[in-house]
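Quick heads-up: it's one chain on its own, the form predicted alone, in structure tokens.
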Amino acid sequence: MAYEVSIFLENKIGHFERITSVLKEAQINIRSMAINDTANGWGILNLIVNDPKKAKKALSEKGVSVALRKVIALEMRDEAGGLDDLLMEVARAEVNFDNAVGRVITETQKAILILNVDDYAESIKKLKKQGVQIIDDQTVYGTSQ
């Protein structure tokens, strides 16, 4: 089960750097990121990192509002149409998602689509039934060799 690190972040100069500085000090590698503006100068920073539990602990100890969220990571081909083919399978499985982030793994020439879903267990069940490949945590976090 892969996790995404979600951080409630004020949109002010230096606040994002404060987060990356804490992660750097804890030797956490950021594998992918997305930042969204929400309202009134605040946003959500979502990170896929090599060690999400360690990242959460390091950020919490520095007073950062942080949470872990279960995500589903799916393998897709890193070529034209790879995302389209995968999304057709996700739609056939009748899985809806709130947010998505993509990442390319250069070592294997594969790509990952990471989904935030409302019902994690039910979505996993539907995707497996459809035959969609769910990626192991080590591949998501970039820690497999």
Given for the second form:
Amino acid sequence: MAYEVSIFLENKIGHFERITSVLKEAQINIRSMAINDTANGWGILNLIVNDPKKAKKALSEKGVSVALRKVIALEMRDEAGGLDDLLMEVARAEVNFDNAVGRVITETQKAILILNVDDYAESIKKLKKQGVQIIDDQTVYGTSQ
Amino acid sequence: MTLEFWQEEFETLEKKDLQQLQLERLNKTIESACRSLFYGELYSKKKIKPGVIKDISQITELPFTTKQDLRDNFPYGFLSLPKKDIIRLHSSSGTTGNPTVIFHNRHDLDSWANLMARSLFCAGVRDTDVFQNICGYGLFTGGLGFQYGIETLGALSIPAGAGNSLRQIKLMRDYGTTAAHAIPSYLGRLYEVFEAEGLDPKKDTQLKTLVIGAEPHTDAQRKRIEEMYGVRAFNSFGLSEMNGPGVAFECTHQNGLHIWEDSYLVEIIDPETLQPVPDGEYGELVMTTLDREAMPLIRYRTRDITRIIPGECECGRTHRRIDRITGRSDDMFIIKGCNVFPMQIEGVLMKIPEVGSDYMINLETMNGADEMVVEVEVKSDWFRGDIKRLDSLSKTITRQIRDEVLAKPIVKLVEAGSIPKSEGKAIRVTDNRKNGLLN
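Starting from the form predicted alone above, please write out the structure of the form predicted together with the partner chain.
Following is the full complex, with the preceding chain placed first.
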């Protein structure tokens, strides 16, 4: 089961850098990132990192509002139509997701799609039934690299 | 210029006659107050009896009454008459604490309507005017208080109520409104709507008099309003504990507000030493009702900071003038016409488990309107990384604050630890509002 690191972030100068400097100090490697902005002056920063638990601990110690959220990582082909084919499968499995982030694995012809879902267990079940390949944590975090 | 009065016999009383009238009314007020639970107990303990005051200056021997006393004796502890004689109440909000409630019998409402009519007359409003009251009706005193005053004066009243700017403009144009009452910050917003509609209130309405009150404002702000609308704008002062509007009003000389001394005994005290300050010096306004039967209040500490303007007014009225309110001796502020104590907001926030203990209230002028921005920390351990949850938390806080103080805030969620920790007396409110409108 893979985790993303979700961080409450105000849209103010220097606030993002405060997060990245904590992660730098903790020697955390960021694999992918996405910011979900709201119209209210704040947003959520979602990170996939090589060591989510360590990242959370480091950020918490600095008083940052941070949470680990279960995500589902799916494999797709790194070529035209790869995402479309995968999303077709996800739709057939009737899994709905709030937000998603994609990432290429450079050393293979594969890419990863990371999904945030409301009902984690149910979604996993549906995807497995549909035969969608779920990627192991090692590959998501990229700790082998 | 001929001098005109609504009630010349009262408005131009010589000082000694006015003081004699005050003395008679004060003793009557004490007698009536003694019938209430609160004053009955307090005065018997202090051995204060009706008729004890021989000279008006002896008022300083009586104890003060505070807002807290009103809250502690909620709802009927200040009533001097049986409930069957009471015909109306007006009250502040206060879903958490006890609201401040004032009761009136028929005499009180008539007296209030008369003072309101006297006030409007002194600002130049006449029975030939079409008067639009742009103000919330209901428990808020600005609605019905003005309504009865306009009717008593004999002008044509339009009880327009608050908000809905397009409708306000339509009413003004349909009926040829010549005078209106609104809170000053709203008039800035209304002007923007005029502009957006391609209208100029100077040309496209018949407005000539605006009455502005319920919110402290500067003379610069008044001048802006006068320029925007091409009118004369008059400052109205009142507080719900003293009925509401109609306590003090500017005359056409626009140089301070005549406070109706036949109905209110006025003192200015140093809020620290509680001693009277000389005329001309700023201090806290303390008021005693002289013509209220259902619920007299004696030496009520208004918390409003003002001063007596020395000297006589050219208008011929002998009732002294107070200056515009410059502040509060407590931490109350006024936004969108609503009185707000920071503690009310704190009370709401502290009941919401997701909210941390630190918050800030920033009063800002945004797009010509005054707004209350409430910065709230979200507790780190509550954070789940879920945007929907935070959005709904933000909406919950907005709704609950609005329900409490009646003014809608702009709620801003901020990072935990980003608001300075409170050490001792924390500064919770910043007021960055512009002096004038539309800056």
